[in-house]
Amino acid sequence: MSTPAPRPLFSLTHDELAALCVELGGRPFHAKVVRGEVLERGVLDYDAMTGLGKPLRRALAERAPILAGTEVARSTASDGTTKLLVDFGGFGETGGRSGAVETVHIPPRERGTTKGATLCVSSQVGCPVRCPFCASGKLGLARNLASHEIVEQYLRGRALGALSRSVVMGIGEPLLNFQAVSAALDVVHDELGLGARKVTVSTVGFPDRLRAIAPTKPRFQLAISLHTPFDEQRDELVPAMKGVPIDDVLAAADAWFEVTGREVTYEYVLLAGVTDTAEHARRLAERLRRRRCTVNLIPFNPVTDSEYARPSAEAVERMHRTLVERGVVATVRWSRGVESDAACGQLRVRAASASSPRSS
């Protein structure tokens, strides 16, 4: 009789893991021991789980590996921001192997602080939204990540340093893989210990999905990538939302606040001469000034072969000042680790380009 194929540890339910422990000669409570070792203590090697007998440790390593992916690249910027490229396998739309996603560990700005890092995790292999200024969608969508693959990003990120916050705004559109994202965040909240106010999910804001999710009282903060106050331009900058009026997105966000009691953050990328003009600032303020929300202004991160450019400091300040003067709460997020692989998704794009066969 052949041995069953291995299954990643966090693809197993609690009951399935307990049954496996018994099958391998252990006791049901050993399942709780294993999860506690990994999620509470950060142990990523069965050999270090001294509360288990050696035979059980060896058998679990073969049948239920803790980590399913493979780290294929790593880059660290001068400010300590570390990007991991983790390959979970799978095949992309062109038939080539493309199961890689990015996970980014961003340490606190204050040196010597006891505050933990922020971890940015991905929800899909590739992205179907295909914003033209973003590297994440350049290769299209390969597949959704499974919940255990999302959990694994947290395990790998925590191994780089303690975490205090998390943002699901890496590669992919979380609302298009919400079941897996939600299941993963249940583990993050209940067993890894990050509270609901410490986790943010970033989306382009599908109105119907937002209205369906809000009544479930999801345990995360919501960020919506708006990027422009003009409908026609948003159709170009956020192709997946083409034909969806900005008013519909804002109305769904208002409903989210009413149902959940949590204010929405609007992410707004500043593209030089494209979305950072005085006209954009005024119109954005008109749309948002009567709403309970925050605008997070993000100066564009340079991307290889992009037609877009990073705005000047003066343009960023003008945009911020206009919003604040008109009663809109606004912040500026100068992204960290910019000199290291430029932008979200760039590490994956470079790795894919390097592995692609050259034409003769």
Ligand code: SAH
Contents of the next structure:
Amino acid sequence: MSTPAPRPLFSLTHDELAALCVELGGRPFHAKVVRGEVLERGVLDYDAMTGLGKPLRRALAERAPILAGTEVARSTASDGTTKLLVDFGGFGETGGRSGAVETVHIPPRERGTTKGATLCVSSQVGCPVRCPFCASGKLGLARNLASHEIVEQYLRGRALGALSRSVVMGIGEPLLNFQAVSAALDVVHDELGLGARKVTVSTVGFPDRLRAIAPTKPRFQLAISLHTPFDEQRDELVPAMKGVPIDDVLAAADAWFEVTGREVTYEYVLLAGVTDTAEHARRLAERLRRRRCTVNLIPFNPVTDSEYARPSAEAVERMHRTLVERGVVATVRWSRGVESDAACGQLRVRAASASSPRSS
Ligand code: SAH
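What does the same protein look like in the form predicted in complex with this ligand, given that the last one was the form predicted on its own?
Starting with the chain above, the whole complex follows.
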């Protein structure tokens, strides 16, 4: 009789894991022990789970591996930001394309603090939205990540240092893989212990989806990538939202605030001469001034072969000042880890072009 194929630990429900423990000679409560060891204590090796008998540990390692992916690259910037490229494989129908995603571990800026790091996780392999300034969508969408693959990014990230916040701002559009994202964030909230205020999900903001999700009172903060106050320009900068008026996005965000009681953050990429003009600043302030929200200004982080450029410090300052003067709460977020490609999808593009030099 051949042994069944291994299934990643976090792809099993609690009951399935309990049944497996019994099948392997253990007791149902061992399921809880195993999850607790991994999620609460950060143990990533069955051998270190001394509450389990040795034969059970061995058998579980074979049948329910804790980690399903393979770390294929790692880079650390001088500020300590570490980017992992993790390949989850298993998607033959996409023509053998890499199944790699990025997870970025960003330690706190202040030295000597007890605060943990922020972890940036991916929600899809590639991205179908294809924003022209973003590296993540350059190769299109290969597939959705499964929820256990999202959980695994947290396990790998925490192994680099304690976490106190997390952002779903890596590769992919989380609302287009929401079931898996939401299941993973439940585990992160309930068992890994990151509270609802500590997790932010960033999306281009499909209004219908936001309206459907809000009543479920999701346990995360919402960030919407707006990028421009002008409809025609948003059609270009966020192609998957073509034809969806900015007013509809803002109205869905207002409804989100009403239903969940949580304020929304707007992300705004500053592209030199494209989205950082005085006119953009005025119009953006006009659109947001009576709303309780925060605008996060993100100076463009140059990606390879990009037609866009980083904004000048003056343009960033003007945008910030215009918003604040007009009563809009705004912050500027300079990306960390730029010199090691640790920002925004570049490691994956690089790894892919290195492994298939002829691909465009
Ligand atoms: N798809 C989601 C989440 C991933 S991107 C979303 O669009 O919100 C997280 C943020 O980084 C988005 O606001 C995205 O527009 C921004 N971003 C992408 N590429 C960037 C770049 N090269 N420089 C600066 N910000 C970038």
